[in-house]
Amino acid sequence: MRIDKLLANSGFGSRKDVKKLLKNRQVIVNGVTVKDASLHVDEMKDMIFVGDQQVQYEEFIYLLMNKPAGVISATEDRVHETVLDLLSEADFSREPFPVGRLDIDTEGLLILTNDGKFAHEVLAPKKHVDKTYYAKIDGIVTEADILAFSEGVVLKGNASKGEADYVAKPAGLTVLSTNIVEETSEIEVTITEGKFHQVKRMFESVGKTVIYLKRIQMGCLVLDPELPLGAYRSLTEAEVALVLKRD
């Protein structure tokens, strides 16, 4: 890898910043102080210096963002703003793709990683990450409904693409508040696979209508309840494991 590359990826800056470092000798490899910003260099077995401090090269990197609406989980688009686009120069550079997908008009949870493994893990059919969402909804959710997710409601397909109804997965479904008045309820529902727009298109299926939706959870991993809209921090190894851990 070129030092350049390394060390904007290792946090010391764009490609820029790292240039002026090596220009002014502060770059060190193997001893040697080193100002050609393409020099290739073994990230995991050459001793790199910037000043005193040593680099520790990590291979993947794990981020934790709170998407806002409008803006699309994909790597690049032409008319929408990215989810890669809300990212610093440095991690973009790491080439992070989203772990899953959040509607343009979701909010909340969502992780990026160039680690192509621990992404199949999580998306996984067999892994049955859980996945919790609160929603508000047009409509008195019911114990009805309740009963209907728990057993598994059908999602309706799309007949002229071929598609045929396909029966969700059971799903848990809890509800925290109702306004008689406006006809609506808070919800939270946690379910264990993502089909295109599936929690809009369980509660189309019992009459119902979605109005909001945020992403709180994947495994047992919780959003940041400091992280505003369109932030994003990374996660550590043990935030990393807690996706991967159920309840």
Contents of the next structure:
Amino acid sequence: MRIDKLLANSGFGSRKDVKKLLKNRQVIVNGVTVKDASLHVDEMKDMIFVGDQQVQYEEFIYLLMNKPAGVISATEDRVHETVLDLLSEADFSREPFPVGRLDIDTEGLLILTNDGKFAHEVLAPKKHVDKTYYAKIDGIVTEADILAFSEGVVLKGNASKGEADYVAKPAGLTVLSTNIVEETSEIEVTITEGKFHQVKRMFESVGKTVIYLKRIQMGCLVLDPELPLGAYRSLTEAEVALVLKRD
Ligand code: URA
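I have the form predicted on its own already, so could you send the form predicted together with uracil?
Everything in the complex follows now, all chains and molecules, and the chain you saw is the first one.
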């Protein structure tokens, strides 16, 4: 890999910033000062220093984002801003992609990575990675709804597209509070699959509407409460492992 790409990928700023480091003779490869940005290095074998800091190359990045409403969880879109537009140049250049999707109006926990194998494992239906959402519902969520969710509600297929109805896997529904005057409820729901608009369609099936939706947990990884909407941070190795862990 080119030395400028490796350093930009390792958090030493943009390629332009890295050029400056090279020009200022701060980059040393195997004991030799390097000024050529196009020099190819072996990131696994070569001893690379910037000043007195040894460069530890990490093959993959794992980011935890608190997705805001209004942005699309895709890598490109002609109309809307995407979650990739919220990344720094250095992180964007690592070519991450969102692990699964949240609707444009859904907020909360979104993982971005360039590790295809990890993403595949998280999304594989067989792995049953639990996803927990907090939602505000138009209507009073009842014991009957909790029972229906625990047995598996029927998600209506779009008949005009030839889609069949689908029985959702059992889901855990907890009522956090109800407001009798407003006729709204705050709930948490845990699902093990990721069908299109799944939570919204599950509530539709019991005659209710989701007004606000936020993902708060994936596997055993909980959304960082310190992370403002639209912000993101790297996950530690231990946190990455939590995604695939079960309670
Ligand atoms: N279920 C939905 O309906 N929307 C989301 O964004 C995620 C789960």
